[in-house]
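Only one chain is included here, represented as structure tokens and corresponding to the form predicted alone.
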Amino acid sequence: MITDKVAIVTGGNRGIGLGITKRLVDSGYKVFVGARQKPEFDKEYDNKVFFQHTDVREEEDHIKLIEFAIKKFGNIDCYINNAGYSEWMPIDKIDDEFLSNILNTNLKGAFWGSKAAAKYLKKGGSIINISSLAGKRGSSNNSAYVASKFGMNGLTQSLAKELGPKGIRVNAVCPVLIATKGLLEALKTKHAPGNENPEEFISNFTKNNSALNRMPKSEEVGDLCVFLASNKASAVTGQCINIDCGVLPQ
């Protein structure tokens, strides 16, 4: 088990981010969670998980989050841009407020996190962007979210080339539907594909699309993040890796 490793996870207080946080702790990391709400962890996570109020849309908040971690432990090894949300909306209903909110959170948040991390990470450090299978293919009534995730994948590929000479690796993880509370709420909205019954939608989607006849779990995203942050992935950078139980083989 590794020791003295420090990771930052934006939005690491719930959903996929919580799964990532737990897997990092299980692997010996000290984890700093940047979010707008403080997570509630069992006592076993005392002195292993630390919270800093963070609005990922604000560049300065990312800097403060990193400085908080460095002040406490002297370094950071991995920065995970996880904070984001999904919301379906047909193009004729999208206004500036809707588009700005989703792009500022999902895409600009990853830009600011990556910029701050690039300044402080040392050789061997890693940036991981939590993207989506929606960053690989479009879907109806989902153009804003899809655009934000395609943008995140492009950011990942560009920064891998830019930061590689410094010994910093940049990768993205692209999950398919994971039944977090946030996704189920998003699927209930008027223009979402599962607005009548999100659980039934996910079940039918799984039967029709998954090679393994199941969807991945948040903790499995966390397992992949642990690998990508480790020396075992020292030759892996610029990749946008599906974690989708075979929904989109590539």
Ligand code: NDP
The other form holds:
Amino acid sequence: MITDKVAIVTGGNRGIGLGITKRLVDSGYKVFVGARQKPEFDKEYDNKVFFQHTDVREEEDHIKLIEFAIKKFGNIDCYINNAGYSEWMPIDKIDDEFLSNILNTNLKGAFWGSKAAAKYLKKGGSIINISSLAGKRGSSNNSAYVASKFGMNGLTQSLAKELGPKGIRVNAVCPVLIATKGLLEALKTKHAPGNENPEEFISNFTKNNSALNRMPKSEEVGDLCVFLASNKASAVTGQCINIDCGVLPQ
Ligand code: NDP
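Structure of the form predicted together with this ligand, given the form predicted alone:
Below, the chain from earlier opens the complete complex, with every other chain and molecule after it.
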């Protein structure tokens, strides 16, 4: 059991982020969640999970989130850039507002989070970026999201080199489809694959692509984050690790 460790999870209030928050708490972390909507956490998370209103598109919000954690516990050990969203759109329909919002949230949000974390993390600390299998390969009507996640993987590789000499590790986790509220809403939109029936789309995708005949769970992403944040991963940095039940073996 790890004790007195402090982690920050952007978007740790629901979906994959909540799975990460839960697994970190199970491993003894105090977790600071930054998001726009205040969640109702279970009683069991009292004094273990703390919330601060955060918009990841704003650099200042990441700094305030870290300062909140440091004021309470004196240090941070891990910063997880998880907040983000997907939305499918064909290239001819992408306008400046659409592109800016997806890049500002998914990519710029991770830049600001990493910049702030790099200032406060000490030797042995780490940054984890929740990227996607979409950061490894392109797909139709998905160029903006895919570009944001390829960018996140590039950020991960570069910061691993840049922050490695200070003893800070930087890794990314690349999940495939996990049926969160955010994904299901995105899959229902006009230009998404299987927009008629997202559940059927996920089921067919699973049958045709998954080596394990299932999709990962949010908590399994959390387990990988706990490992990457720990000393057991002390030689692992600059990696973008697929968590995809064998959809894209690499
Ligand atoms: P959800 O929509 O379920 O959750 C998204 C989270 O991000 C929420 O907590 C939301 O909180 C937060 N968020 C979104 N925008 C902002 C913002 N501007 N500022 C602060 N917080 C924000 O999505 P998922 O759990 O599915 O996705 C989480 C991450 O995992 C994303 O980066 C996504 O790209 C990635 N991913 C998801 C996959 C999937 O299949 N589900 C697969 C691969 C990667 P709030 O709205 O309260 O601000």
